[in-house]
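One chain follows as C-alpha cells, the form predicted on its own.
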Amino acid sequence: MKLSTIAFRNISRNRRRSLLSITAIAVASLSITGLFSLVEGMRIELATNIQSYSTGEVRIRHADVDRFEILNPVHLTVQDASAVMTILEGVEGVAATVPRVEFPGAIFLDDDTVRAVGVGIDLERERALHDIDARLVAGRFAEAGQNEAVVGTRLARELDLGIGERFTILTTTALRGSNAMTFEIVGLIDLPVPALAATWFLVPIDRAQHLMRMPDQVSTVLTRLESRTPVGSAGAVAAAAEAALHATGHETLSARAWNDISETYSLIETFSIIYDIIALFFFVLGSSVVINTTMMVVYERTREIGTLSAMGMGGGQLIKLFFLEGLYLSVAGAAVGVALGVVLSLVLGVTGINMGDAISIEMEIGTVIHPVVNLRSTVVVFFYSVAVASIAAVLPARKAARISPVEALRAV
C-alpha cells in the first residue's frame, strides 16, 4: 500500500486527533494573517495621511525653514505663489497643486488660553489631494472672502463652541508683527489624525493671506502626481520640479519627495522595525503552538511506530510516512487558517477597527484601523505555517523510529 494511502487513513481514522493538528495550524495561522493585514493597514494609512495633511507627495517650501521651524518662521514664505503652481504643473509627472497658508496661534476664551493652528486652503484645489468633503460631519465649508472657518471636532469640544459662534485667534504674521481675525464657525471637520483635529481650523486661502500680511505668497505648495508616475518616483518628480523652479528665479525654494523628509521618512521606517518585530514574535508564538501539538500527537504514537515497524516498516519509511500526514494536517490547517484570516481582514477592511486611545495621537495615524490584507505575506504565512508543521512532524518521528520495536511496543 502507498504511503500516502497509509497516511491519508491514518488522518481519517484519529479524526479527534487531526481535528487538534488542524485547529492549532488553523488558530496560528488565522493569527499571523490577521496581525500582518492589520499593520499594513496602519502602515497603508500613516502613509496617507502623511501625504494629505503634511507633505503631498512633493512639498515645496521657502529652503530655509527646516533650519530655523523651531521658531515659526512664518516669514518664510513661497513668493509668488501663482507663478510657483503654474511652473509645477508644468513638471512631468505632477498632477496638482495644492497651496496652504498655516499660522499657528492663541485664542483666548474668558480665563483660558487654547493653541490652534489655522490652515488656509483653495477648497477646490485641496479636493484634487484628498477626500476632504468626507471628514465634513457637519455644516459646511467656508466660503472664499469670508471670515469663515470649519473646525475639527476635537477643537470644536476644547473651545465649547458650535456652528454659528465666532472666536478670535492671535498670530503672527509674515512681517513678524501680531494681527488678529474673528471667525464664524460654519462647519465641523472630523480629520482623521487626532492631533489635527485637536488643534486644525480651515479658512479660506484669501483670509489666511489677509490675516498673515501675505499677497500672493503660501507657507507651502503641495503637489499630487500623476497615477501613472512610477511607484517610488517622487524623489525624481522633486528634483524635477526644483531644477525648474531654480531656473525661473525661485532659488529659495526647495522641493522634497514626502519620503525623504525626515521626521516622515523617520516615522516610516520606526514603524517597519515595529512591524517586523511584532510579525516576528507572533511567528514563533504561533511556530511553537504547531510544534508542541504535532510532536505531542506523534509522541503518543510510539506504540503505533512499534506496531509498524515489526511488521517490516524500515526507519526512512516511518518517517516520511509521519511526514506526509504532517504535511497533509498542516496544508489544511494553513488553508482553513488563511482564508479566515483574509475573510475576517476584508470584513474589518470595510467596517473598521476602533483602537481608541490605544494610537498615540503623536502619530499621524487615525483611531479607526482598515486592515489591508497584502498577498506577499499572506502566501508566506501559508507556506511557513505548512513548512513548520511538516518538520515538526519529522523530528520526534525520526527519533522514534530509531527505538526498537520492543521498547516502542512497551510505550504507554
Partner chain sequence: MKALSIILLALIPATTLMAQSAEEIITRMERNQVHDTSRMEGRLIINDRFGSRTSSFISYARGADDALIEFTSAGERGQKVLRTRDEVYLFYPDAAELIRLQGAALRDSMLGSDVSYEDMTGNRALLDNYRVSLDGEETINDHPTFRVKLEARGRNVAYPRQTIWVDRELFVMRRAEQFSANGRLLKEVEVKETMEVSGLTFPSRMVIRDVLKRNSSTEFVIDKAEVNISLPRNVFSLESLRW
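Computed from a prediction, not measured in an experiment: that's the story for all the values here. The term rigid core refers to the most C-alpha atoms you can superpose between the two forms while keeping them within 1.5 Å. Positions refer to the first chain, counted from 1. Compared with the form predicted in complex with its partner chain:
Relative to the superposed rigid core, the position of the CA of residue 385 differs between the two forms by 2 Å or more. In a rigid-core overlay of the protein, residue 345 has its C-alpha displaced by at least 2 Å between the two forms.
A displacement of 2 angstroms or greater separates the C-alpha positions of residue 30 between the two forms, with the rigid core held in common.
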Contents of the next structure:
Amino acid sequence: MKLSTIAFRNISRNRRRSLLSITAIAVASLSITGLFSLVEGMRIELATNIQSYSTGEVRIRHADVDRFEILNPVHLTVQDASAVMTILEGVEGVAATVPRVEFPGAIFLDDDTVRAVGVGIDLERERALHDIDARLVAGRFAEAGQNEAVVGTRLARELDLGIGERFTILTTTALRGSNAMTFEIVGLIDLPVPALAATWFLVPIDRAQHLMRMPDQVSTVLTRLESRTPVGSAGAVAAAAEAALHATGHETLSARAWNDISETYSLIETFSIIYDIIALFFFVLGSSVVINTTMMVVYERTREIGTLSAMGMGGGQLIKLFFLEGLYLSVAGAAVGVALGVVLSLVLGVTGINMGDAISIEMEIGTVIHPVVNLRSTVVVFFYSVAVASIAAVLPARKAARISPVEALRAV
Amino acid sequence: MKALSIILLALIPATTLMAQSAEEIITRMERNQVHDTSRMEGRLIINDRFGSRTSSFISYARGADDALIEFTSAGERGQKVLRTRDEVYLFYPDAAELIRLQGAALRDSMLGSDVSYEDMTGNRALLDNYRVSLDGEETINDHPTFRVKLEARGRNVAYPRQTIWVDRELFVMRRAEQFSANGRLLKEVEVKETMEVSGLTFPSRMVIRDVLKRNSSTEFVIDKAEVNISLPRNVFSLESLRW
Amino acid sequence: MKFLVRLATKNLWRYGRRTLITAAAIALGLATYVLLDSMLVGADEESVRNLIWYETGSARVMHPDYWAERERAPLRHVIEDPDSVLDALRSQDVAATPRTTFSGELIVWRDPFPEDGSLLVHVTAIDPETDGRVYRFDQWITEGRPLQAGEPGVVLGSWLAEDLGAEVGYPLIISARSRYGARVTIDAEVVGILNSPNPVINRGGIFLPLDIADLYLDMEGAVTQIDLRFADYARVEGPIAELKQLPALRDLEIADWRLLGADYIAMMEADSVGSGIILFLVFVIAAVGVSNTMLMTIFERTREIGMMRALGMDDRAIRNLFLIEAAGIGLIGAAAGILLGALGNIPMVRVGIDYSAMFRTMDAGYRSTGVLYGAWVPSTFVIAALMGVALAVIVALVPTRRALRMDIPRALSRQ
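Structure of the form predicted in complex with its partner chain, given the form predicted on its own:
The complete assembly is shown below, putting the previous chain first.
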C-alpha cells in the first residue's frame, strides 16, 4: 500500500483527532492572516490618507517652502497654475492633477480665536484623487464662485456652528497683506484624519484664490499617477515632472514623490516596526499551538507506531508516513484558516473596525480601520503554517521510530 | 487757538529755545504732528527678506486717538482699519462682519509691516505716558535737533523707553528709537522728509525698522495731506467702515 | 476526595508527556499574553511617565482663571505669593517647584545661526534649585549643562535646536511682554540642549531660569504655576483634596495630570482599544491551543473512562478525577507560564525593544522614543494564571461528560 493512502486512511479514521489538529492550525493561520490584514489595512490607510490629503502621489510646490516652513511662507506659490497643470498632465505616468490653495488663519468668535486651515479645492479634480463625496456627512459641497464652505466635523464642533451659519476667517495673503472672508457653512465633512477634521474647511478654489490674492496661483498641485504605474516609480515620475517644469520656465517649483517626503516615510516606517513586533508575538504563539497539537497527536500514537514497526515498517517510512499525515492535515488546516482569515478580513474591510473617535489625534490614521488582504503575506502565512505543522509532526515521530517495537507497544 | 500758537512759535527767538524744557519740546512737536483733523494720502512700502511691496492708503485722523485708514492699492483695495481710543476694528470687503482686535491680537503686525496695530493705538499724547528729559543736542541728517529721553510713567506702556530727536527749528521729529524695559533697541524710526501744510510741519516720509527682525523695514510716505479740515460726521464710527 | 487527588496526581505523573505538552500549551499561551500585555502596558506607562516627568508633574497649582486661557500663556492670572504656597506644601511633604510659562518670540540671527529667524514660542521659566524635585531633565541634557539661577541661559529641546541650527554657546533673544504689557527682551545664551524621552519637549521646549524671567517680566515674585509631584501618580484625587484644605491654597486651583494632559490621555484611551483587540486575539489563539490539547488528552482516554466505569467507579467521581487532573495541568501550566513570562519580562523591562525609528515627525503623538520597555503588571499575571486553570477545567468538562454518557462497551472499544 502506498504511504499516502495509509496517511489519508489514518486521518479519516480518527476524525476527531484530525479535526482538532486542523482546528489548531486553522486558528493559528486565521489569526495571523487577520493580524496581517489589519496591519496592512493601517499601512494602506496611512499611505492613502497621506496621498489624498497632503501630498498626492507626486507633490508640486514652490521649492523654498520647506526652508521657510516655520515662517508661514504663503507667498511661495505655484504661479501660472493652469499652465503648470497642463505641463504636468503631459508627463508620462501622470493621470490627474489636483490644485489646492491652503490658507491657515484665525476665526474670530465672540471671545475666542480658533486657528483653522482653509483649503481651496476644485471639486471635480479632487474626485479624481480620492472619494471625497463619501466623506460628506451632511449638506452639500460648496459651489464655485460662492462664499461657501464645507467644514470638518470636529472643527464645526469646536466652532459650535452648523449648516447655514457663517464664520469669518482672517488670513495672510500671498502678497503678505491680510484679508478676511466670510463663508457660509453648507456641508460637513468627516475627514479620516482627526488632525484635519479638527482644523480643515473646504472652499471653492476660486474664492480661495481671490481671498489669498493668488490669481491663477495655487499652493500645491497634487498628482495622481496612472494606475498601471508600478509601485515605487513615483520617484521617477516626480523627477520627470520636475524636469518638464524646469524646462518650461517654472524653475522655482519642485516635484517630490509622496514616499520621498521624509516625514511621511518615517511615519510609515515607525508603524511597520511596531506592528511587526506584535506580528512576531502572534507567529510565536500560533506556531506553539500548532507544534503542541501535532506533537500531542503523534505521542498519542506511540502504540500505533509500535504496531507498525512490529509489522516491519522501517523507521524512514514511519517518519515519512507521519510527515505526510502532518502535511495533509496542515494543508487542510492552513487552507481553512487562511481562507477564513481572508473572508473575515474582506468583510471587515467593507464594514471597517471602528477604533474610536479620539485615536491618535495627530497621526495620519483614520478612526475606522479597514483590513486589507495582502496576497504575499497570506501566501507566506499558508506555507509557514504548513511547514511548522509538518515539521512538528516529524520530530516526535522520529523519536518514536527509534524506540523498539516492544517498548512502543507498551506505551499507553 | 491753534493759529495763535503757531504765530507765537514763530515769534520766539531761537535763543530762548535753548531754555525750553523737554515737555515744551514734545508739546510743540505734537502740536505739529498730531492734528485736530486731517486727511492724507500715502503709501506703505514694506520690505522684508522676501522682497518689497507697496500699499497705498487714504487716512483720516482726529486728534491722537481716532483714525481711519482705507487701503486703495490692488492687493488690499477696500480694506479699512478703524482705530479708536482702545480698540482696532478691521473691515474687509469680502467679510460680512467686522473683526475687532483686542488684547494680544493688537500686537500683530499690520499688513506684515514693522508697525503693529498696537503701535497705532499707542500714539496718544506722549506726555501722558512718559516722563521726558532733555538729553542733549545732536545733528541728524544735517538737521540740528534736541535729543529727548522718554521714560514710561507706568509699567503698562508698550515701549518703556524711547529717545526722540526733535528738530530745533521746525519742531518735527527727525528720528526716534524705542527700547524694551531692559534697554534693547526694538524699533527705530528715521524721518527722511517732512512736509508743511497750513503752517504745520510733520514727517512725510519715514522708515520704521523692527530691529529684532533683520532685513525688514517699512517706509511710510505721505503724498498729499490736508489738515484741520472738516471731516464728514461719523467718520470714526463703525458704520463708516461699511461705506 | 483525598483518594481522587492522589489518583489524579498519579495519573498526571503516569501520563508525563501528555501532561507536559498540555501544560506547555497553557504555559506558552500565558507567557505570550503576559509579555504582550507587558509591552503594551509598558508603552502606555512610559507615555504617562514621560508626560508626568517632563510636562505636567502629578498636579499643578494655578490661578483659577489661568486654565481657560492657557493657550495664550497670559501673565495676568498668576500666583501672587508662591512662597506661602510652597511653605504650605512643604509642611505637607509635597514635592513642589514654581514655574512661569510665558509666550514670546524667539529671535535668532545669522552668524552663528544659519538663518535669521523668529518663532512664536512658549517659554518655561524653571527654578533650577527645585525643578528636579518634580521634573527630571538634568540627566537628558546631552550637550552643555543645566540652567543656573541668576544667569540668562536657555536650554533648548534637541529638535528645536536642530531646526534652528542652535548649538551650545549661541546667543539668542527672547522678545516678550512683561506682566504689565511693556515690551521686554531677554538676551540669553544657549547653555544646554535637552534630548528627553518626551518628543513634545524635544520639539518645543525652551527653558530659562525663573529668577531671570521674574526680573525681566516684572513678575515681582509671582509665578504662573506651582507643579507638584506625588509619590503615586495613579492616586492624585486624595492628596489634591487634602491640599485644597490648606489656607494658602484656598483661592487657587489644583489640576491633576489627567486634566493637564487631557488631549493626550484621550488619545491613549483610544489606543488601548487597539491594544484590547490585539490582546483578545492572543487570548483566542492561546485558548484554542489549550483546549485542543486538553480535548485530545481526554478523548484519548475514553477507553480508560469506560474501564473505570466497568470497575464500578461512580460517574461523579470519574468526572471529579478528570477535573482535578485538568486543574493540576492548569496549575502546572500556569506556574510555568508565569515563570516563563516573568523571566521573559525581565529583559523586556530592563533592556526593552529598541526600534529607534524616528518618532520625530509623529507630531505631538505618542510621547515615546525609540525603545519600547515592558512593564510589571501583577494583575495580568494573576488574571492570566486564573484564566489558564479555569480554561483547562472548563475545556476538560465537555469531553469527560461526553465519555461518561457513552455506554461502557462502546467506550471500551475505543482505541
